[in-house]
Ligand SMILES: Cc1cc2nc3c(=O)[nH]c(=O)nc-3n(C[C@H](O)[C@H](O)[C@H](O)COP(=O)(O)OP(=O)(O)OC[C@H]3O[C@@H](n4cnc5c(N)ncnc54)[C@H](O)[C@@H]3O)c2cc1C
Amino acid sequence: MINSDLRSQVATDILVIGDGLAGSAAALEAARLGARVALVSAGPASSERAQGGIAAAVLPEDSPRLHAIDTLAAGAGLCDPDAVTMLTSAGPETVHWLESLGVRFDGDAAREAAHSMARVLHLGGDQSGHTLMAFVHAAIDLEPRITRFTARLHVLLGDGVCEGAEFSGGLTVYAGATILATGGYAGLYERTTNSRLSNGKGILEAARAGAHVADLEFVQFHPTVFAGPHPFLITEALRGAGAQVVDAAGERFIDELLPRDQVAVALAKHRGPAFISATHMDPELLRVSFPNFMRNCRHAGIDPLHEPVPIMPAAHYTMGGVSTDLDGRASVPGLFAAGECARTGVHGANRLASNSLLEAATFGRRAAAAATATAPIVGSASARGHMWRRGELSLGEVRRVLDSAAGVLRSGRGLARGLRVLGSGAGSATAADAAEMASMICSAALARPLSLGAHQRLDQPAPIAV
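Structure for the listed sequence, which is one chain, in the form predicted on its own:
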């Protein structure tokens, strides 16, 4: 990798926007195929925060077919079966590719919610994302065809075809193909497990450029997030290892291994506080396999060996995004998408736990392979201006409106009210972008009147298993 300061103009074969696992995998694969790559990132976001690990059928008793069955079941009938088959079939090879970068997974695979068997591979216990990305970024540092920049996406370039992008700091990159790997939009919510960089900006700019987007209503709320003023994620693997969701009296009220959407709805409907209890578990197991959980609890003044931890759901993962084919192609020529910003069809209405890192690596590499076949573009492309309606709405108010209107439990009335507020005008360009993205989410949720997966309408509720 060549470290580089910002330049006013850069021309390259492939532009990758975002350096999480999807973007990093895309950059490495494109460079391996001989392309010059500009990798531009605003900073670490979701991949670094992943605790759960990567799902893949690598054990003798498992198979891609069984993995696919679990994925389709969790997706509530909305998955693309071809995309699911491709993803789960690629699982073992993707794991081998990561191992070729130096990644060494922990010993046994773990079982997480809605998986029929143990197939989730971890690194460093519940620090999988941070550990994994250290290896991936080290591989990027050794690749001379990749030039990295730190900047925020401003606007995509081109008219009817994507020819690169403009970024903050005066950076403009012209490219033969552009791969969006900008993450999802869960960071727009007031209560979230995500970085605020996960604000849907890439999806928004793709939509403004004419790309088709879909399934924005499907927002997965992680059920076990610390309920204090500084929320932190409590990995699903803890429940897979035996931790229980209980009420104030210590009584269980939900099967902890149901799909995330069902557990989140049960918590949202539960009257009174809810907790996750690991007090009955082996202390040594907790210390070795869940060091992040133990450390976060102690920082919050809680001893999880002797007391339950208060929890409530928070926005965690978004299934919607830029619609792509199985090679990451968007509907705008020259534009590709991979990772959480893409709607590939593998997650349907509710992502199966730990399929996200697998999707990011698999589809990032596939997008790169397809993008390198795109002829380089020479010359300068124009950027489209975007006007925003001025008003008083702040970024914090946008987040609160989104939480209220499009949270775990929604209603037509609440969504319509949220859309009216979001359309009243914003006090800054940043708030205006957030309001537009939030409006797209609420509009998609309002347009789907029936409850399905991670989209739950109080006015059209779906039955929940307990």
The other form holds:
Amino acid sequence: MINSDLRSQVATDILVIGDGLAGSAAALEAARLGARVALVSAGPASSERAQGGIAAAVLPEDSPRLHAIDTLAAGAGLCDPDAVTMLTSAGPETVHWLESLGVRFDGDAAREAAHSMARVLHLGGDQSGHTLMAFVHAAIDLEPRITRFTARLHVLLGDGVCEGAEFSGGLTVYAGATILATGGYAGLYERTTNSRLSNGKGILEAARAGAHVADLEFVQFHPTVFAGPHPFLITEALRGAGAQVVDAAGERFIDELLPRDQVAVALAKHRGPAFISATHMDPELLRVSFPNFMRNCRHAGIDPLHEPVPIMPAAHYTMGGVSTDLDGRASVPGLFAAGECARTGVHGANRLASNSLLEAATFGRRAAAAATATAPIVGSASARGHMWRRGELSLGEVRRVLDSAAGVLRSGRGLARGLRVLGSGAGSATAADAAEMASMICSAALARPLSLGAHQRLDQPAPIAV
Ligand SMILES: Cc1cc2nc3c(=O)[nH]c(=O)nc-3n(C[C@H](O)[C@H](O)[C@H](O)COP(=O)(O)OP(=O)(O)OC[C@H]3O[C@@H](n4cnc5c(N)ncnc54)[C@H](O)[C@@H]3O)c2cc1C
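Shown: the form predicted on its own; wanted: the form predicted together with this ligand:
Whole complex next, starting from this chain.
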């Protein structure tokens, strides 16, 4: 790994920005096809945090067609059927590819919420992402055609054609093709399960470079996230095993077995604090089946065997991003996108759980195959300047405005008010980027005056699609 402390210019065939599962898959595939790859990332993000696993129709009684039916149902009519067919058909082969890197999945596939069949493969119990990424990064370390850098994206290079990017530390990479794999934007919210690196910067820079972006209003909220200074995700399996959602008086106020979205909506509508209570559950079951939950609670100073745990819904996964075709091509020549930063059409208005790791690996590899076929450019493009409106907004304020305007429940009025505040000017370049990305989310949510999938408008109620 090279730290780009010194000003340096690099020319390469393929630039991959982001080394989560999508970027890593893209880098490995491009290198296998003979390309020289510069892989630049700012640190671990969502792939390392994934808990559940990866969905693929691997059992004889399952099929890509059944997997596609479940994916289309979750997407509430907004999926691109061709993209879904491609994703689910690629599932078993993608699993074999991961196994060829040394990945060994735990036992049989498990059946999880909204999947009609057992098809979610885990690794290391509820540490799937961390374990998976250790194998993938080990494979990258063995690949001499890939050079890794640690730096943050500043701006994409080129005018009408993407010719690389400029990064922090004075690093400039000129490339024949650039693959964005910078993850989603749930980390832009005040309440989030994501790393703060998942702030939509790659999507923002693609939009500034003229790329088409879409579906930014579709943000999936996880209903049970610890409401404390260091939020952590509380697995939905805990509710399945009997944990209750209660108010401050210890009274239940929702059906815990409702789907994720409906629990998030019920919590967002509830006045006053909410808790998940496992005090009535078998302590042995909690220790054996939910070690992460027990450990995280204890770190937060809470004993879940004796007291309820405060919870809140939090932004978890973002369906929108850079619009691409099935080979990851964005609307700007030379630019590709894969993984959570891309809008491939596989998720529509809502993601089927565990489809995102599959999407990252599958589309990362497809984008690499298409990118290596792009004619090389010997770049000399310079960066475009970007002006931002100076004002008072801090990064923390931007996050809070986004939570209140474009949280689980939205309204036209709240979104319009949010947009006014976000447009009032920012106190730093980082806050200005965040405000611009947050404005894009609020504008998209305002422009869709109906409730659909993960986008719930209080002023335009409709049945929740699950
Ligand atoms: C807590 C949690 C649990 C999850 N569980 C599951 C699960 O069980 N199954 C499932 O399918 N999905 C799960 N997901 C979603 C899934 O993990 C992500 O959708 C997927 O990993 C995204 O992969 P990615 O490669 O697109 O992005 P990421 O893994 O988010 O990687 C983004 C990369 O971009 C880099 N980057 C970002 N900004 C910049 C910048 N400005 N400059 C340079 N580099 C940058 C980061 O450093 C990182 O390397 C979960 C997500 C979370 C947060």
